[in-house]
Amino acid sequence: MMIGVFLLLWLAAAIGCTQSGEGTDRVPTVLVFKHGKLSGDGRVLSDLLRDFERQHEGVTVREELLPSDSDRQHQYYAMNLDGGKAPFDLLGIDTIWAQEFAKAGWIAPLDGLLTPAEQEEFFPGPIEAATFNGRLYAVPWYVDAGVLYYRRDLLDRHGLEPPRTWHELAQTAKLILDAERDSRLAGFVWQGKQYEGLMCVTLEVLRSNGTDLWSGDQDRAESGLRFLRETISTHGITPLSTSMADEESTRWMFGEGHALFMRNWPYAWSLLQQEGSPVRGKVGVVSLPAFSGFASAPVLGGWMLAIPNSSTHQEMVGELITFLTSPETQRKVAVELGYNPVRRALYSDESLLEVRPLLKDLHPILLEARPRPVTPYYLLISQAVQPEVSAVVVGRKSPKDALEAIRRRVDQIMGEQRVMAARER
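Structure of this chain only, please, in the form predicted alone.
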C-alpha cells in the first residue's frame, strides 16, 4: 500500500515538473528570415534580431541572405514558394512582387497585423502596393523613390537653380557643359540598361507628362520617350554608355565628379557624403523634373516583409514583423543603415532629423511616389516592355513604333490573363 502511495506521489511530482517546464528541455522556435543583402553594416540588423530574441524567450531568428540582385531573389522565391513548403518563415520582397505572390497563394494575408487606422501611419504608396483584392499581404519595411541629384557647387558657380522641368534640365546641363569645357563631365546620367531600372526611369518621365506607357495620351507618351533618346542623340548631355548603365554605375560616375545631374534612389546620398568622396558636401537632392503643366512623378521603390503560407510559426513571425516595423526599430535602421523609414511620423522627429536632415526633403517626394502598375502580372508586362524601350534608347526604334508595339503587347498579356482567370472560375 505504502509503495503504491509513494508511486502516485512520485508520478504527480514528475507531471508537475513537466508542466512547469522544469526538468525538460524546451524545443526552441527557429524563425528563418530570408532577405537580400542590405547595404551598410550587417551587424545592425543582426543586433536587432538578437534584441527580439531576448524579448521572446525560446525564439531564435536565423538570417539567410540572398544575392543583392532582385531578379535572382525573385527566382529563388518563386521556386521555393511554388512548392508549398518554403524553407523560411519570413521573406523580404520587392514592392512589385506582392501582387504576384498574393494571387499565387504563396503568402499569407496580414490584415490582423495592421488595422486600417494603423495603415494610415505608413506612406500610402507601399500600402497600395501591398494590398491585393482588398487585403494586406505584406508590411512595408523601408521605402524609396526616384530622386534627382545635382552638383550644387556647379549650379552655384553659374548662378543657376535646380531644374523643375525636363526642358530646364537639358538647358542647364548644356549651358554648364559648354562653360566648363570638361570632356569628362556628363550632363545627366540615368539607368538605361535593359532591366527594371529602365522601367522606373521611363515611367517617371512619361507620368510626369500626364500619361503612361500602356495607357493615356499617346502623343505625350511618344514625347516622353523621345526626350530620353534626345538626352543622348540631340542634347548630348547623356553619354552613349547609358544604354548599359544601372544604379551603381551611374552612382560611381556621379560620385567621381563626372556628372552634373543623376537620377537615382536615396541610398546613394550617404555614399556620396562619405569621407574621401570627391563630391562630399557638393551635392543636392530635389524632386525629379516634370514636363510643363504636370507634376513630378517619382516611382515607388523599397521592400516589404511577408509570411509564406507554409510557415508553421505565423503568429510569432507576425510579432517579428511588428518589431521590425516599430517606430523604435525604424529609427535605428534609419540612423545606422541610412534606410528610409516607412512610418510618416518619423519624418517630423527632430532627434532623427538632426542625424538625417535629408529625410525632411525626402518626405514630400515619398508622399507623391507612385507604385508601378499594381497588378499580379507586372513582371510579365515589364519583361515584354523593356526591349522596346531599350530599342528607343539606343536609337534602333522610333518612339512611335516602340509605343505601338508596347501597347499591343500589354493588351495581349492582359487579355490572356483574363481568359485564364475565366477558366479558373
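Mind sharing the form predicted together with alpha-D-glucopyranose? What's above is the form predicted alone.
No partners, no molecules, just the chain.
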C-alpha cells in the first residue's frame, strides 16, 4: 500500500515536472522536418534521423512529407510561413526559393553553421543561390543538373552513338522507332506538364541555342521553343502525354522500357539500375544535347535545408542540418538513394566512386550547370511564364506569340519590382 502511494506521488511529480517544463533535460524535444517525398527507399532517411536521435537524447525528429512536385511544395510553404507560425522546424527548399524566403523574413540566417571557408567545400552554385544580402539562409542538401538518359542496348543494336545535338537526337529516335516497330516505344520523353520542371527543360533547350527565355536572341529562342513542340507534332518522337509529364512519370515510362531517350535529373539512375528494373544494365547517361554550334546547357537544380524563423528549436535544428550535410551522411545518401552530394570532395573520393562511378561523369556536368535567375522574384516570373510555354507544347500558341507575351510579362514584373524596391528604400 505504502509503495503504491509513493509510486503515485513520484509519477505525479514526474508528470508535473515534464508539463511545467522544469528539468528541461527530461522534456522531449520534437523537431518537425517537412520535406518533399524523396524517391527510392524512404527508410534511408528515417534511419539517419534515428541515428541523430540516438546521438541527441530527448530529441525526436518527426518527418512530414509533401508531394515531390516543387510548385505544390512552394504553395504549402508560402501559405504556412507567411503567418509567422510555421508548424515545422526544418524544411527542404528548392534552390530557387531561398532568395524569396529570405527576403520575406520567413527563414533564419544560418551563417553560424558554416564559416566562409566551410562554404567553399560545397558547390558554388547552390551556395550562391542560398546567399541573400551577404548572408547564408540555407545549407545545400543535394544538387541536381539535367542529363540525358538513353537506351544503350537499342543504340548499340542499331550501331548508333548517343546524340550530341537536338537534331541528331530527333534523327536517331526516328531511325530506331522506324526499325523497332514497337508501338509502345516512345522516342524522347521530358517534363512537359505546366510546372517548374517545364521551366527547366525550356531553359536547357533555349540556352543550348545560345539564348534565353526572357532575354537574348529572339529568333533562336523561338526555334528552341519550336523544337520542343515539334518533338510531339512534326518529329513524332514524343507522345502527347508528355505535355502532362513530370519527373516521376517520365522515369516510370523510361524505366518500364517504353522510351529511348529521357531528360531527367540524376536521381533516376540508381532506380533504373536497381534489381528487378526492366532496363537494368541497358541505360547510359550523357550531357544534354545542344543545337549545333552551341554547348550543352544543363540547369542547376537541387534542394537545401532551412529553418523557419518561428521555430523555437533553432539550435538543435542547426545541429540536425549539420548532421544531414556532413560528409558521412552525404556519402550514405549518395550510395543508398543516388542523390548527388553537395560537397565537392566526395567527387574525388575513390571509395565512393567505386560504388557510384556515375558521380565521376556527373561532376563536370554539375559544375557547368547554370542556375535559374537568382532573384526573390523567380517564382513570380516562373509562374507567369509556365502557361505560355505550356500553350506552345500543346500547340495552342505559336512560339512567336508565346515568346512575345513572356518577354512583355517578365519586363512588367521586373518593372513593378523595381518600383517596389525603390519605395522600400
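Numbering follows the first chain given and starts at 1. Small disclaimer: the values here were computed from a predicted structure and weren't measured. We call the rigid core the largest set of C-alpha positions that still match within 1.5 Å between the two forms.
Assigning each C-alpha to the better-fitting of the two rigid parts between the two forms places Arg331 and Val139 together. A two-part rigid motion is described between the two forms, in which the smaller part turns by 15 degrees against the larger.
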